[in-house]
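A single chain comes next, written as structure tokens; it is the form predicted alone.
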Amino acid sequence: MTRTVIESKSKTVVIGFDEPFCVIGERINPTGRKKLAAELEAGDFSTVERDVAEQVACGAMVLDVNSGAVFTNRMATDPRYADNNFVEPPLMRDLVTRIQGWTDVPLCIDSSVPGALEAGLEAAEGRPLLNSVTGEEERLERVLPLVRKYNVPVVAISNDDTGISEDPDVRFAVAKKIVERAADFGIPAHDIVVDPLVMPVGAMATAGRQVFALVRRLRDELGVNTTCGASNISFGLPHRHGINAAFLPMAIAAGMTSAIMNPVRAQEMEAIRAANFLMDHDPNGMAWIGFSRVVEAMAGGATFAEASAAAQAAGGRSGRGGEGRRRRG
């Protein structure tokens, strides 16, 4: 059976067919979100470190870190803050340093610049996932060595130099390409987690239909995990959560073990929960019954922030979890 192993320095989350749907925290990304770059660019990480705590608060078991800031005010006075290649290394070793002195959840390092991937490497304790390798040549030669360096699990996109696809069969190949490059680099299936790349809805209608079908090649032919961008399903849609809770199960009931997403949202984690539980991935039910206080706790005013932390402190768990730390060979 495949098993994904991702660890901190004290905590293993295991991503596989048998587990719990792992719940990737996407919140901590300055891209699209002025407010929070511009509060990096000043050393402010305030925000993060709100976003760390109520994540992990609500069910994230991994937190994605991503370092796609742009400092306007600084590329002002100094042009080399318009190339990202410069800004992103230290900003995400700051990131992963900081993030990691306050919590103990597992990371997934998140850049398109190898050396922010580098960076973050360098920084993390234990064994994060990293984010991403694609299809494209370059890339593929300048991500690889560094999962092999490292010894890290890594998140395949399907998309190569022609692009995306809208045709599943090619996504599925270059899946399947990237999982053949990475053996001849001694990366084992089980080290990848394939992204095969969530289409809206909106603007293509048999989306849903194609994911499920994808992900369901991925895990029988090449016997892969599998994630997303949950919410790119809803893009562009009104009641984009409704969509989003719904779509979640389905791709669970697929085959999919993770997803790339804001556990803050209350209605989608509760359809996750439900899911593990349906799918017996929930040994008797304990989780879903534990949630339960949640909801109580939000019935009587509470945000679904504020009633995660208090069923957690009280005993209540969002997942499934271990101790320990996997040497890197």
Given for the second form:
Protein chains: 2
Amino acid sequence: MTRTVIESKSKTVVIGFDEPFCVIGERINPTGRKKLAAELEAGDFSTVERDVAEQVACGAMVLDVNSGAVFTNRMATDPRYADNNFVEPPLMRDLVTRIQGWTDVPLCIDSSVPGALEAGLEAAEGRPLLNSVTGEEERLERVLPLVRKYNVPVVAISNDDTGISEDPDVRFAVAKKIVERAADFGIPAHDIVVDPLVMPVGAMATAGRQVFALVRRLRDELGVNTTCGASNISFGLPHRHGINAAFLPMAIAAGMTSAIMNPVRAQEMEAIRAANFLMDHDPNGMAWIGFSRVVEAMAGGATFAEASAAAQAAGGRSGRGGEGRRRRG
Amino acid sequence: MTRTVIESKSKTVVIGFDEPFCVIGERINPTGRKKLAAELEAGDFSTVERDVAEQVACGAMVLDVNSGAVFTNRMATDPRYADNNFVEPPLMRDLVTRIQGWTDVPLCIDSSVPGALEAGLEAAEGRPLLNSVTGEEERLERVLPLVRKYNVPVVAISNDDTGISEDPDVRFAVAKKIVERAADFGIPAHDIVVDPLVMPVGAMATAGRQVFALVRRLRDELGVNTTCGASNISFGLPHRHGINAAFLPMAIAAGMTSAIMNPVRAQEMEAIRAANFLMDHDPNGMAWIGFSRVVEAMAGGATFAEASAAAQAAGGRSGRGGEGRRRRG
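For comparison with the form predicted alone, please write out the form predicted in complex with another copy of the chain.
The complete assembly is shown below, putting the previous chain first.
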């Protein structure tokens, strides 16, 4: 049985075929958020603190921490800031240290800069998830030794030096290569979480079917857990949350075990909680029943984050009971 | 390729592995609706007329017509009305005739009374779906000759004289028996639409997984289309539409090709339309884009039925284009 164990100092999360779907909160990421990048440059971590609290309240089980900020102002006076190898390692260290002070939810250290990955691994307590390695040769040679040295699980993205293939067989082959290369480093398959890469269904009509088939193959043939950037499926489409909310249960039924996504979206989180119940990963439907109270509070005018935080505060163990029991190591 | 062809006088619907999910509207059913039964007893068909219009506007591709009314008042003065073999055949004939005058959507003739099934078959133009046969010996011997005589497809429910088994292997075996018995009558497997029976997940934790596995087997081993009473999965649970809206995409991903359900529910219909897109059964996402306009209208305060009817009226072909093109024979 494939179990990927992720830990903070005091909390264990298991990604696995017989576990509730693991929601990895994506919001702490300055790459697509200019305002957040500017705040970080000014040493203002208040948005990060709020994003931590909201994501955890809404049901994130792991928090992705991406350090990909561009420090525009500092760059103007100090050219070293034009290099992310210079910017990201201290920023990642700072983010990880602060976030660990705010929450006991395990972290996912996310950067394209190997130095930032290592800074995050040094600062993290427990056993964070590393995000990511790809099939690119340079990346394999830089990241796998870190995975080995720190004994952590890693997200493996199915692209290589030739780019992202539209052929799912090629993406499967890249994933297989990464798993095999990792084995050469002594890294077991259960510590590899493959991202088979989700294409937008608006651009590629077979995108959904490709992912469902790939996830099943990755599970049956390689025995690995899987993840994805879920919202990519609906890129460019109207009412995209409706697409996401159908895609996630379908992916879960195919065997997908985690996603990197925005947990502060009620429609997607509802779909995941229902899918957990339908996969027999919510004993007695306790998590569903707790979630239905959050839905009731939203009908009364509260936002999803507010209603979730209130449920959590108000002896909210009942609202997250089913998962809570399993989540602890 | 398994194709179950259902027709009205002028319209063809195909249930199939490569077709959009077939939504069979369940609302014309006095069994669970006392008010409707009383109206029918009084000869008032206005609710039926409205249910026809609303279901079709919201996206029903076939309309189930159930004649299971109890005529309480007439029963008091005429004991023959205590017998549904007396009540249902003329009622079914009347319902089918009237409904065909209001819509060109094909019908599903639904009764536990063989005489009502035959009355519906006599009245129906085109090639209605018959609902249903079971694995019960008496039912097989009564219904299969009708299926043969009228050359129509039939819903086959996976229970037999021993009742409904909680063991999915037994339910599969019952389905197999029905398909084999039908073959003895010269009825091909593509004219059998198996209902593997959906249990409430609140009562049986494995209910979802059972159905997903059964649907896959029915498709792979027997080559048949499948249907279900979708809302049964959420029976007794809070916020049950959220469960239904995850169940349907998961069942579709497993290979389910139709459901008997309430189409006047935006959440479930949204999930189905998104799932069609994700299964590559919505060319260029045209049906999804049309549906997203209905969602916008609902945000402005319209009910789903109102917004759907308005979209249909306003040159609404665009809103249902993807399906419309495929639906026509």
